[in-house]
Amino acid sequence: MAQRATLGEGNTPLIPSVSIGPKLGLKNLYFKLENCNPTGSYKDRFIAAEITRLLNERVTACVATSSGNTGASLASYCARYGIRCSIIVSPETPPGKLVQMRAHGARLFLVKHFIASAEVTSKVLATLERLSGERNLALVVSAYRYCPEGMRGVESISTELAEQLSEQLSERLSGQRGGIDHVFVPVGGGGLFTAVCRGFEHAPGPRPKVHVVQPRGCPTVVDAFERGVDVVRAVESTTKISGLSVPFDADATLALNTLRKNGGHAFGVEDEEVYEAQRLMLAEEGIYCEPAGATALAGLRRAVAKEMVQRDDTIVCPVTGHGFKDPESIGKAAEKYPEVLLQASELEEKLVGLEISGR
């Protein structure tokens, strides 16, 4: 009997914006909380499908590359199903993600310049491909190029969105037009974007425009889109947005072709725009996300500024990763709201004038 790996991933909440959307002049902005998956990111959809494949092929060990979330998810599912895993990561990986991997018993190898340098990254992948063939190790990389069956597990995001929005809009719009108009997707390697587009091909209702949002510090897809070329070139990554620094063509060309077929747009955003979007989501929506999880919103804000979306459009921004993944960025966001140390006798004086009200 076939075995299915699961930790309860998927079926994540879809919630309407209560503050950011109205301030942007948008009536129907939604956040898809992929940070609510078991290990805190959408990568659980990929790993659940990939581990299912490994179990049914009786694989007992694997090796993987990761900028953080793939490794954290893989370590968790491997611990659950008794598969030994080794993970190659960048020394720049946020400590929260490294601790998560190690806590589940994964063997970590930090390789200098991995991820940031396209040349080093390509050499590492070539070595791993060779070793996986020689030593009967499964190679786990979150890209269609390496793990198409695992990536098909990510396509479920779109079918969930279509079903969830259909229910919510039918309640709110009372018979008016429904359906999703725009989805903004953060892009590193390009696999998530491609999976979202492919998922909508099998989802009910009209297909939305799906847009690429990528840091200017690692603009593989954005650069090719803006230059009007079909070839994605490797770059030297300077972005600090963990998870979106993929300077070589993993699924970037696939994502570029899918973007043009879909009719979406590519938005390049600065790191500070991403951090500002993260701060807004934390302080105004109560959504505890890492920077990559706020990147879709950064792209949407650009689209609003360029008048590329309309007030009545239904828009979705997936929140791809949890705030505990990157405690440093959370700490910087918290600096705006310092705690106050005082004596008990000073409390009433400090609270004078403070309005305490329900919302």
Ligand SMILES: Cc1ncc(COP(=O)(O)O)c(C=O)c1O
The other form holds:
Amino acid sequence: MAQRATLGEGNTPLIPSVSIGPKLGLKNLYFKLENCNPTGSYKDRFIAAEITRLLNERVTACVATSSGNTGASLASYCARYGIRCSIIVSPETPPGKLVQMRAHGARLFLVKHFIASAEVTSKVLATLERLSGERNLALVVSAYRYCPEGMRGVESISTELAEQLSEQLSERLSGQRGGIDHVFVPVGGGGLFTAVCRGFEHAPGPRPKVHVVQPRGCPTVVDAFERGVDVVRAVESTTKISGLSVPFDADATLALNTLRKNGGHAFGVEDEEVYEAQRLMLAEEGIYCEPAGATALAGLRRAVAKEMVQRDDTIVCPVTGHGFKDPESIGKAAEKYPEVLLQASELEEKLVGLEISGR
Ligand SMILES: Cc1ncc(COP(=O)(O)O)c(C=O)c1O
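Condition change, the form predicted on its own to the form predicted in complex with this ligand:
And the full complex, kicking off with our chain again.
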């Protein structure tokens, strides 16, 4: 009988914005909490589908490349299903992601210049492709180019979104409007973006505009979109946003073509805009996300500044990864709110008056 790998991924919450949306003048902004997946990112949808494939093909070992979240997810599902896994990462990977992989027993290889350099990254991938072809060793990379079956698992985000929104909107607006107008998607390699667009092809209701949001420091899709060309150039990545540094054409050309077909826009954002969006998510929405998980919002803020979205539009920003993954970025956001060390006897004096101070 076919086996299905699962840790309960998917069916993540969709919640309305309580502060950021209203302040931007938007009535219907929603966050899709992909950080609530079992290992803290949307990658669990990919890995559940990919591990299902490996189990049914009786593969017992795999090798993966990862910017962190694929590896964390893979390590967890492999631990559960008895598959040996080795993961190649960059030494810059945030500690929250590295420790997740190791705690689940994955073999970790930190390869110098992997990810930041397109040349090193391509070389590593070529070696792994050769090895996996020669042995019964699956190659796991979260891109359609390498793992189309696993990536199909990610497409469920859009069918869920369409269903959840039609429910929420009919409750809130007594069925006045249906459908989503805009979805902003953080882009590294471009697989997630492509999956979201493909998912909407199978979802009920009108298709939203799905937009690319990519760091200016790794602008594979944004650069080709702005230059009006069909071919993506490899870049040397300078972005520090973990997960979004993919300097070669993993699924970037696929994402670019999908973007053009679907009529969305490509927004390039500076790392500082992403950190600012993360701080807003933390302080105003109570959402604990890593920087990549706040990147959709950084793109939306650009779209608002350019008047590319309307007040009544229904807009979704997927929060793709959890704050626990990247303690350094969270620590920077927390610096604004210092802790106070005191004696118990001093407490009352410090607390008096707190009830009247606002945000
Ligand atoms: C949290 C998070 N968001 C978004 C992405 C981007 O996905 P893709 O590389 O498929 O564009 C990643 C990729 O690692 C990620 O980890």
